[in-house]
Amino acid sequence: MISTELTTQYALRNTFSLSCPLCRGHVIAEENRARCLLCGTIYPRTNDIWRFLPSARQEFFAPFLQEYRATRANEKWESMDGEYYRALPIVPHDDPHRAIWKIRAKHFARLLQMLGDAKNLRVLDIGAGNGWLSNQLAAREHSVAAVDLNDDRRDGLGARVNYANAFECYQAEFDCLPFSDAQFDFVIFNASLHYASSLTSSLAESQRVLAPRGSIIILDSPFYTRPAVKNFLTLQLLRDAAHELNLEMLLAFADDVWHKLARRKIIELKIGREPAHFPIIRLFQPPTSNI
């Protein structure tokens, strides 16, 4: 286990400007609690996680979290070895989810290309899970905030104890982020956009905290071309939401497009339905014309 001394020191720096999820008042962070200056609500920090999920929302999400944690544990999305987390997205050859992590490793490499050589970018990792992406970005000298509902020690924000690189953890929901406006260079939906209760609302909230000329990046969420199942993500649904929010949209793929299409057709013939595809999507505000 990694010492929490570095983590604690980092949290006390108040790297990010905070906003109350209840009233949008300014929040002042102290050692183990944060206080809204407008409504007075107190948000504690326990186990190096800032708790910005109001009690009513905790009750609302409790059934989902119980089912989600049980499913993830049954599927073995966890490890007892700290080195396992620190190596992600690279996993051992016998890992039950090696195929998925292989895709994520390719997408991570493409993400690094998108971030470029800049240092100290301010990055919001939404749906951070066990924090592997936050850890990797923090290792590259970026300031990172990891957000998730799940604070589990093996598969959620609690896994933060396995990392030495400093990043901040916030238990909060997608549609009510505990941050002030216009401060993140990149907002990354990390295998998480498909959990959004409202696509437009979640993207609008991400847009709110995005700095000028910043980008929203969508990684590792399953997309389909045909809405065969309710609540499946499609590129058309995303385009509609982006259009409503005046966001431009760019797509990329980690694999060669022709090869990917041929492989997907083979899979579709085998399983009898359309397989998911995992595009890398960038959303951004179009530049303002000076004319």
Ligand SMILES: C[S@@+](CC[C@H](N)C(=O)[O-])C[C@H]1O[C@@H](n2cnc3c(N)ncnc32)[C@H](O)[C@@H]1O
Second form
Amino acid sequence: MISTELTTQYALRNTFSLSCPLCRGHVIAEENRARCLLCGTIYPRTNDIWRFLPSARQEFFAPFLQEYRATRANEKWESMDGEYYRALPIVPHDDPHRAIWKIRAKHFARLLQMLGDAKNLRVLDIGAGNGWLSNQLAAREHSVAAVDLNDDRRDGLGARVNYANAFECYQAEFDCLPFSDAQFDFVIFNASLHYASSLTSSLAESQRVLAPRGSIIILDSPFYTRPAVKNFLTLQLLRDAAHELNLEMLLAFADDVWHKLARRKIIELKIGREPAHFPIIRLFQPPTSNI
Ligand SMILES: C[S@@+](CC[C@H](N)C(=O)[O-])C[C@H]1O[C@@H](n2cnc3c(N)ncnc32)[C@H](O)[C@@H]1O
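Output block for the form predicted in complex with this ligand, input the form predicted on its own:
Starting with the chain above, the whole complex follows.
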């Protein structure tokens, strides 16, 4: 049992304009169901999660989810304590992943700097997991949509029961988002882009829902300089995908200062393969010239 659950008033209903993953018709959300005006498909909302993963796609992702959940439970990325979720990215001293969360907290602070002082930004948290980032951004008065395949109670969207801040949860996939075009100021892949099976498809879908001056931000995904690791990402692969989509790419935080490079070299000698680095990257549409 999760020890402290909060009663939440989810006040964001109808904040985001929805679109049918099957036919791209306009979708109208009612209390506990949404309906496509074009093909008539009904998408239910259960346990405060909008279910936008068609059954064929649920079947497709089932083996991945089964393996992913087992690995994450084994590695203890979860807690029975609601306070654990509310405090993320800060974790207790005895957390098995304290070293990683310390780095993640630093990157989260950098992300907040990038978002700036504006209030009520429309943010899409893609691959949101237990929703800790959505919760933190909702606490800062932004309108947040969290998307994930995983509705698990501890490590997926089901963990939303632990949060008092209002954000909307959507069970959906990177490459077929249930949103109409051009509405998010920021689309954030927080420790999730390395799960994309096609960088170009996932980024193209994010670009579709991005407001004209919006940005895609990528953080806490492992990058390598040599493409030798499973689920690898390299800056060159990302540059190629960005180029294909006509997106500008900015290394907002390069993670390549000399002492880190030196330390990575030492680790490489120890573990016999290149350790990852974790840059923060911004992708955005090139400003259009009026001339
Ligand atoms: C390592 S977790 C990161 C979770 C969270 N963003 C965080 O910062 O802790 C990666 C998440 O991406 C989700 N994911 C992987 N592939 C996905 C896909 N194709 N569509 C939607 N979510 C996906 C997984 O279910 C998982 O919750």
